[in-house]
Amino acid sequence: MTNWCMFAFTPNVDILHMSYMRILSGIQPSGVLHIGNYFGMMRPAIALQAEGEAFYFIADYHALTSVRDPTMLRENSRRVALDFLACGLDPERAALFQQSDVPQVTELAWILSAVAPMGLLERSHSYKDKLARGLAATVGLFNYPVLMAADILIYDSDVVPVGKDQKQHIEITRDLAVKMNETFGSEPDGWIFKLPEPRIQAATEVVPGIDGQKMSKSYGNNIDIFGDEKETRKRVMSIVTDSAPVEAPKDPSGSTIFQLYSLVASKDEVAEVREQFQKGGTGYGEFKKQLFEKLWEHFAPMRKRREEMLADRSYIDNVLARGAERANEVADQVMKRVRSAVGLR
């Protein structure tokens, strides 16, 4: 991070002095979504939404740097609507909508591209990894931390919520919002962006896949939030483990299966499961058959909503076209501050 972010501007616009806090995060409809988005990503953003204005979009933008099917493009975007209104998000006091339906976003993005410096995005953790993933040098990847920081910009956005593996972008967001506030902010007029700050918590933690890598959908270690009984339950019998023999204590603090088990269990439940593995006597195919049945039950409530929501296709339309709007309706003020700032009509 550069010396920028040692400064917190506030721009000297009326709508960045209401009272309530204003959440943005996104989430990429590259797949189906699995438990590790939802402890990752959409638990901590959904409880976020009774703190203030919440804007949650789906990042169809950003899916087009690895998906290049569009009719599963745009399967994927509605099915992670679907699956995250049926986790508990509220379109009633959150707006939830798609990243390509607010254009605006890619304008803003080119006017931060025009300020950014090379080596602030060379230093970019997700672009080398990526890379490393196999996937190709293009300059949508390389260019990937300017769109999102004009996804949280564009919002007026106060705080984001993320993993630590996603800090750093937070950080180059804010490096390039101070960028513009000093190479175009002015007074009497002020400065043009204020600085989002990151909300990582204990949620947000790194979420096991059945190989022990982080889970994703491009590793294929997942457990899917809404995948049928048999399959689940084979994901999760299928984790990898070491080759301690049934007799033997285990180390709950290396094992995925305790990991998970901790996310769905209660206080008493992970106590007495961490009493199992450390005391021996259980096998891990026992320990697997618990963290399937805790899973299985703590999404049951879920199911049952995402079927009473597939029984209603406006539904899910409607949502998007009024989360759209509402996100239209701040994009439009940013961006005619940031016109104005840079010179552009």
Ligand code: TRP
Given for the second form:
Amino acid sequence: MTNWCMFAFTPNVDILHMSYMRILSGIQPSGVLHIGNYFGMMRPAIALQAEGEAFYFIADYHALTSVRDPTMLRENSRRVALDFLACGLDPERAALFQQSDVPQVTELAWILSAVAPMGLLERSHSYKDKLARGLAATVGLFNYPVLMAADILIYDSDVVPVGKDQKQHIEITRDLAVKMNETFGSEPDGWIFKLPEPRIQAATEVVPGIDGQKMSKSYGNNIDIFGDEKETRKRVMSIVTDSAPVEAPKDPSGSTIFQLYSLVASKDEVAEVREQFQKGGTGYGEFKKQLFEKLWEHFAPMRKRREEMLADRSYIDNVLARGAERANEVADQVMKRVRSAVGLR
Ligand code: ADP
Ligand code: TRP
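Okay, that one was the form predicted alone. Can I see the form predicted together with this ligand too?
Starting with the chain above, the whole complex follows.
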């Protein structure tokens, strides 16, 4: 059932609010943001902020499943806020806040966990991947998707812009929403939660890292959005390629350099570089230099904005405080509905 069908049978939903959608996404402050985060999640989220009411948050409760250094968690959280704002998040349109400023989500996560089937969580790819990477098998890590479902459902979210690796988490969220609606939704309303949709950009669903695998801070193959010039150049120059000699024609489709170049160059520039690849006569080193130039240029206005924001420390605190206030308003309304539906006071 789509959200719109549900509205049709949902007399207690304010008709006026049907005209806009709620957009929500979160990002963990578990490290420094990279261009995979930017193209996969931040840029689509920023583009969507004009299309409805957006809620974007720094998932610090989630980050506790991997970060054990409180100073680092605090610094990273601030840095994520700064970077997101510098990249174009407009606090007049989107509420930006820290997840832990809305502790009601942990209550909702508990309520959801009471109906969440073990088997559903046992099938989580991200849980299995994290164990394979050496993270301890904690209850928090296992429950991660339930807290994420609470994040999404507590704001009556319609659309969730994320990268492809988060798709299964949104599916779990939908399953839990259906389960809650079936278990506790009483006729004629029959409704507690909306079913959110993931919004995944096909062109940027998996941005490759310098080794050609999915870019991720935990794989050490990242190019950071706001890395310094020397480091960024070094990372770009160390992109892994095949050993085709300069004169050989090269296949653009399998090339990490070409894929990253396509994200930051104009259509004409991409067409030109594609031709240079196919024609032969240009070495990978030259293509990497061109990629670095484009990449550096692409983020230049954002670097400038970031510098300006750094000069005013209270700016970010104010943005986060205002965002948290709005998020709390909505979360309190939804929790009232949930508590009443399940029989809590
Ligand atoms: P990481 O893998 O570096 O730890 P996160 O899991 O914190 O990144 O991801 C934050 C957001 O950025 C998610 O929506 C995720 O899907 C997106 N994202 C992360 N890496 C990539 C990538 N390489 N390509 C596309 N999207 C990505
Ligand atoms: N799990 C997401 C990630 O690692 C972060 C996240 C937490 C999130 N809660 C969310 C994303 C709710 C979207 C919606 O990137």
